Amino acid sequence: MKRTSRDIRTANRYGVLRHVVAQSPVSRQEVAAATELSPATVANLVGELLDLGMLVEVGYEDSDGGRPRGLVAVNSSGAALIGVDVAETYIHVELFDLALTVLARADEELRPRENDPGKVVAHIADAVSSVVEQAGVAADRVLGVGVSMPGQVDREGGVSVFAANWDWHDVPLLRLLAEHIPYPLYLDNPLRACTVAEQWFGAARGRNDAVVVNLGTGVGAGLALGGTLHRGVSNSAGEWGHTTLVLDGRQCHCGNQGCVETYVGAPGIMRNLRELSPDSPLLHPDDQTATIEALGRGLMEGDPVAVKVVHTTARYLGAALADLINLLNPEVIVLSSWVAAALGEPLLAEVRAAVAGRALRRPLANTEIVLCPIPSNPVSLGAATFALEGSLASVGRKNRRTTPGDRATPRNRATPRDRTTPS
C-alpha cells in the first residue's frame, strides 16, 4: 500500500516522540540529527506536541557560546495508554503515562482450553478496568489500549484472522472489545510489540536490521528491517515458527507437520522432556507455565534432565535461528517472551554453540544473539506503543491548544458507537 503524505506525517511524529520519550530532556536540534528529519520539520512536529500536551518546554542549555538551546521533554502526566498481552495461558494488562512508565498492573489466567471468544474478551475487560482504577485515571485521558493477540491478525479491520492454538477464524475482536471497553482499541500482535519494545528501550534500540524472535506457547520472529518495523503484505510477516524444520516431523495446530514451533514453543519443550523421561518430576502434564518453570530451576541446579532438554531445544531452536542469520543477515537476534526469560543465560549459551555450527561464517560473525534486556512485559509495552501511534495518527495539520483526551477519532479504531470495519 502507497504511503499518502499523511501517513509520512504521522511516522514523523511517532518517531520524533519516540526519540524525546528515550532521551528526555532533548533539544529540537537533536531530534533532527537522531531521526535525520530537518530542523524545520522537527519544529514543526514539536510544535503540534506541545499543542497536544505531549511534550513540555523544560529550560535551555548552552550550545557553545551560541544561543541557549531550548529544551523538550515527555509531558508524562498528560496523558495514559493502556497495552494488553493476550496469551494462550494468560491475559496480562499495563498502564503507562506517556514516558512509557508502567503505573498499574493486572493479570488474568486463562485455563487449558478456556478459548471461547466471549470469555476472553471478558476478561481483557476486567483487567483494563482494573488498572484504569488502580492508577486513578479519568477515562477521557485514556488515548487508547493496544491489544496484542497471537496468531495473524487484520489490524485495519481489528479482527483475530487465525489463531492456531485456540482454532480462531476471523474472530471480530475489536468489535466485541468495544462493546465493554470505553476508549479507542488498537490490535497487532505480539511478534509487532515485541519488535517496537526491543526498538524503544531494548536491544534493537539504534540497530537497523533486528530479529526478536518470541518464545512461548507458540513462536513467531518480529522483523525490523532497515529501522522500520516489517509487516509484510497482509501483516503477516514473522510466522518464523510455522516453517518447517522437520519434514513429515511433529503435527502442528497449523496444519502442517514439523513445524519450528512443535520444537520450540512451551508445549514442544513438553514433549522434548517427555520423549527423554517421562516419569520425570519436571513435567506437569496439565501445566506448560509450571513445567518451563520447573526447567527453569532444574538448570540453576544442574539437574542432568533438564541441562538435556534444554540442549535438545536449543538444538532445534539453534538451527532455526540459523536460517534467520543466513537469509537475513540482522545486526541483533533477540530472545524474548516467557521461555526465554525462565530458561535464560543456560538457554542463550546452547542456543549460541548451536547457531555456530550451523550459520554461515560472514553473517553469524555480524550478527548478535542476547535476551530481551527489558524488564518488564514487552509485549504490553509495545502494544501501548500501538495506541500512542493510533492516536497521533488523529492528529490534523492545524492544532488548538487543547489535551489529549481531546481528539479526534482515530481511522484504525473501533468503538462502541462506531463498530464496523475502520476505512
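Go ahead and give the structure of the form predicted in complex with a further copy of the same chain, now that the form predicted alone is out.
Here we give the lone chain, stripped of any partners or molecules.
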C-alpha cells in the first residue's frame, strides 16, 4: 500500500517524457496512444513539462482533415544532467542535455587498490567540474548528478553500504560528495543504472516486464516489473549472480557453491576456457578483460576453441536465463555490460538456442532475448537518468530547489516548424 497517487503521477510523467525524448517531435495524441494514458492526463503532464522548460512546442502536423495537432519536443538545451560511472579502476563522467545526448566526457584513472573514500570523492568532483566547464553549462542549469557505485547502496541515505572490491563498509558517499559538488546528488548501483537506461532509451522502453542481465566480472539481473524498477525491501533485488545453478558446484566468493556468476561472469568464462583448453593462446591468465576480448576476436575468426567456450558458457547462461523466464515471465531479456558486448551476436545465438531447449513453452513464446541496443556507456546514461527521475519526482513538492533554465518563460515556444495548413 505504499504506492500513492503521487507515485503514479511521477511514473506517468516519466512515461510521457520518455516517449517525447524518443520520438520528438510528437503530438499529444501519439503520446496518449503510446502510453495508454488518457488524452486529458497527457495534456496535463505535457503542460507541466512545458512549464518546467523540459519540453517546447515546435509547430503543428497535418492530421488527415481534422484540426492540426500541436507538436512538442524535448527542450534539449533546457537543462543538463550528469552521470557518474564509478568502477574499480576508473571513474567515467558524462554530461548530457535533456535529450540525453552527451555534451562532455571526463575520465579519471584510479590506482589499483585505491580505496580511500576521500581520494575517490576528489576524483569524482574533479571530473564533474571538468564536464560542466567543457560543456559551458551554467550551474543553475544542472538538474543533478547521478552516481553509480558498485555493490550494495542505501540510495535514500546516500551510503555505499558494501563495496566488495574496495572493502568499503557504510561510506557516506553523497555526504562527502556534497562538500565538493553544488548540484543535487542521486546514488544507486550499476545494475539498476543499466536497467533504468534500458527503460528510458533501450530495449525495455514501453515494456511492462523486462530483465536486464549484466554480464561483467560480476553478474546481476535488473528487474523492471510492472513498468517500474523492482528494488525489493532493502534495495538489493537482482542478485541473480548468486542464485544456485549447480548445487555444490564451483566455489563462489560469496561463500556459496555453484552460483550462476561462477559459470558466466568473466572469471567463470576464463575457467570454462581453462577447463576446455588449458594451453589456449586465448587465455591471459591474469587479465580477464584481455581474455574475453581474445575470445570475442576468436569468434569472429571462427577459432574452434572460442566457439566451444561460448557454446559451453551459453549452456550455463541459457539454463540461468530460462530460470528467469520461468519465474518472471518477462517480455524481454537484455544482455548488457562488457562481456555481452565483447561476445556479441555469436553469444546471443547460442544463448537463444540454449534457452529454447530449457524454458517452458508458454513464457518462452512471449520472451525476446536481445543485446543491449544502447550505443554509449549505459551506466553513466542510467546514472544521469536517476538525476532526471529525481528531479521529476520532486515536481510539485514544496520548495523545489533547482529548475531548468527556461523556467522564467512559461510554455516557452520554439519557432513553429513543419507547420501545415489544415486540409
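Numbering follows the first chain given and starts at 1. Just so it is clear, the structure is predicted and the values come from calculations on it, not from any experiment.
- Looking at 96, 265, 224, 378, the entry at the hinge of the rigid-part motion between these two forms is 378, while the rest lie more than 12 positions from any hinge.
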